[in-house]
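Just the one chain here, the form predicted alone, laid out as structure tokens.
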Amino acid sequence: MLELALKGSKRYYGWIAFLLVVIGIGSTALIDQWMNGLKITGMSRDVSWGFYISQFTYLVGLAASGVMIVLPNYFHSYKTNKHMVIFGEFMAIAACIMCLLFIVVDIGQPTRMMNMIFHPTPNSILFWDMIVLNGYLFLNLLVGWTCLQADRQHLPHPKWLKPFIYTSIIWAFSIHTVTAFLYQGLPGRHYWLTAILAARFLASAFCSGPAILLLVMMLTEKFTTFKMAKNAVKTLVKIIAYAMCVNMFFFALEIFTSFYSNIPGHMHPIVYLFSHATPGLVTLMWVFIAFAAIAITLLVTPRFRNNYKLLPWTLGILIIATWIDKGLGLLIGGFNPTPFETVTTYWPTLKELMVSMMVYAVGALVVTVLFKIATEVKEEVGHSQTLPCGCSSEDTCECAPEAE
């Protein structure tokens, strides 16, 4: 099926060329990092994790997001979104690749990643993080590619694949749980030292991840013949709304516990982020609160939630809010104040951002190629034809009873 990615319009090839240029530009900064070390980043002795690890953390949530489409389809026989499942699995593949790349660029010399294989340390959470990420990548590659091939040949999905599908659904929860354990297992980092960090990670993943996936799917609709079933979109948006409410509820619990208990170690990181950090970071943290409130208001109000012209903006606001919280504030707040009650200011450097831009471009390239293959197959087998009611096919249409 890879040959399907080799044909396309001038716009398609132009987008591929643009991503390759971005990857090339970012590669220059990566080569500089390999030559001169991590001193080109904003990291230091006191802030040993930086923008790379924060983006890794956020993208693990994107990888886990596909389960919000796969789980209803296989566990609850919700077939309305069955033609969207492959896109969730392919998005998870791209997200896992980006996660692994961010780990590789963070460790400095890429050869160091072989230490985990040649010198395994099962007592280390990082070792298990490598296992769950690579395992989830393999599962989605196996399930997604096999199902798409079966669809193209007009064959039922192989029965031997079902155990792998169910395993991948459970595995999706493990990847973000283990990532949370990386943080909350570190004594002296009070902002991370909370029992509900894994729950916060999952809630954030299940709102931001599907939001990103839905936005990409909307772009896919615009440039291809594939159409999502309206009922499937409505269901997914409701899931996003519930997850975002739970995410902010957990954040409010952290605020209450920290300040009602009056424990300095728990209060200081929050106070630092919202009042004593650099002006840019303080502003961003308040933007996170404002955007989260706006996103929840728009999502819980049916009139706004079902407005498809407004929906992309709502999802964009939600993504920005969750990215500021988990993709930036979580890491910086965990390192400040330090265990010595000092503050070490951190902000990513230009070269750090260039390397990150390269990784994101690689992920965008993977998504583009995989989605191109999926949409071409969907068009071949007739799953891309939209009905007058807006549903993608007759077997998933739920509008007929209403019309009668």
Contents of the next structure:
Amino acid sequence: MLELALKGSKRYYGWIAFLLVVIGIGSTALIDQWMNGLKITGMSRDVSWGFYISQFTYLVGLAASGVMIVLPNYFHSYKTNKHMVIFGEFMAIAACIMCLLFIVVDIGQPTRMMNMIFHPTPNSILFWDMIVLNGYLFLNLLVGWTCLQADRQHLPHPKWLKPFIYTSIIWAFSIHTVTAFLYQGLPGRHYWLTAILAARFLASAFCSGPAILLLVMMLTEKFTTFKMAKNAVKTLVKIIAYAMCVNMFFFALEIFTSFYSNIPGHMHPIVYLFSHATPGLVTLMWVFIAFAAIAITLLVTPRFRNNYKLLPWTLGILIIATWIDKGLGLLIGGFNPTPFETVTTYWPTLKELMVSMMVYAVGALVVTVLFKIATEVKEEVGHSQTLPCGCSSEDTCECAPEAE
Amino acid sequence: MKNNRRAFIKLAGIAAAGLAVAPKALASSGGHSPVSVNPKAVHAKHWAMVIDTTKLHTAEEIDKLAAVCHHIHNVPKIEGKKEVKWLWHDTYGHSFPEQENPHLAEEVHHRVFPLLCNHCENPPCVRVCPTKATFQRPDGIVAMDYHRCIGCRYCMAGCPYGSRSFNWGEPRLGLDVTKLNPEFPTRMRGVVEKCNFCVERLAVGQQPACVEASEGAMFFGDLKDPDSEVRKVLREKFTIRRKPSAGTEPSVYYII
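If the one shown is the form predicted alone, what is the structure of the form predicted in complex with the partner chain?
Up next: the whole complex, starting with the chain shown before.
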């Protein structure tokens, strides 16, 4: 099916070329990092992880989130989702690849990467994170590709795939739980040393991930003949709404525990992030709170939630809010107030951002190619196609053809 | 074609027989490591250090010890947040954040305290290391294999004492090549390093360099031996350790 990615419009090729240029520009910074070491980053003795690891953390959420489409389909037989499933899986593939790349660019001796496999160390959560990430990547490649191939040949999905599908659903939860455990088990880092961290990670993943997926799907609809079924979108938006509420509720729990207990170590990171950090970061943290409030308001009000003109903006606001919280604040809050009650500030350097941009561009490239293949196949077999009235062929719509 | 296959099977048979015999043949050539232990090496069940901060508490005194340590271990001099340090000093509040009070004896408040890797009994850095590049020796010393380290810096996130340094750039640029200690290796870029309780000196029967240079302000010995000097000091003086709440059980004790 890969050949489907090779034929496209000028706009498709233009976009691919643009991504390649971005990757090229970013790779100059990566080459600089290979030549000179990680000293080109803003990390330091006290802040040993930075932007790379925080992006990895955020993207694990995106990888895990595909399950919010897959799970209803397979566990609840919610068949409205069935033509969306492939996009959740393909998005997970791209996200896993980005996660792995972010880890590779972060380590000081990438040529020794295989030491993780040559000297397997089950007491290290990083070892398990490697297992779950690569496993999830493999599962999604296998399931996504096989299902799409079967669809293309008008065949039912093979039976032997079922165990892999069910495993992948459970596995999705594991990748984000294990990633939370990376942080959660460290003495001295109070912001992370909380039993609810894994739950917070999952809640934030299940709102931000589907939000990103939905935005990308809206773009896909613009450029292809693919159209999401209305009910599938509605369900997904509701999932996003609930997950975001749970996410912010969990955050409130953290605030309560820290400040009611009055334990300095637990209060410091929060006080730091929301009032003592650099003005830029403090502003960002309050933007997170404000945007989270706006996103929740828009999502829980049916009138706003069902307004598809407003929805992309709502999703955008939600993504920004969750990204500030998890893709930035989590790491900085955990590291900047050091365990010895000092503050060592961290802010990513331009080169660090360039390398990150490169990784994101690689992810966008993978998404583009995979979504191109998926939408082409859907067009070939006539699944979820746009009807003249704007509905999807999966909807019961006035302009829907009689037979399906 | 047929001949070739026969030749191949023969060869495979001989090779398999060889493989079966080889380990025995190798084993018969000795069966023990060719490396012999230095007879002068000192051993302990669990090495520990006691620092008498009533005798050793000024920045100059501690910096002098740090200079000795950093020199013999070829620790690069790098300014700023990306520095590499094995032995350094800090204030009471930063050294013992949970054990501070606002009415601390002024003299203690003005003291600075020597800090180094605590060689914890439950080292979080060993727990999190994904390649066993950081490992705990049977004698309690938390050691590093610089050649195994992939530079993930998880150990640095795990250490609640900030005892680990990472070589963000080329460390040899921070060394004075005319004053290198040829007896200890330099490090490469992209690996973590830290105090090693001078394992290389214990192996030849010497005390850690800082202990030797401290003129009696630091004690070093076997924590599991009730007659050792460290145990004697611990029995007689009131001591504290850093961050007891972290549960890491540091092997470095401070007389305040």
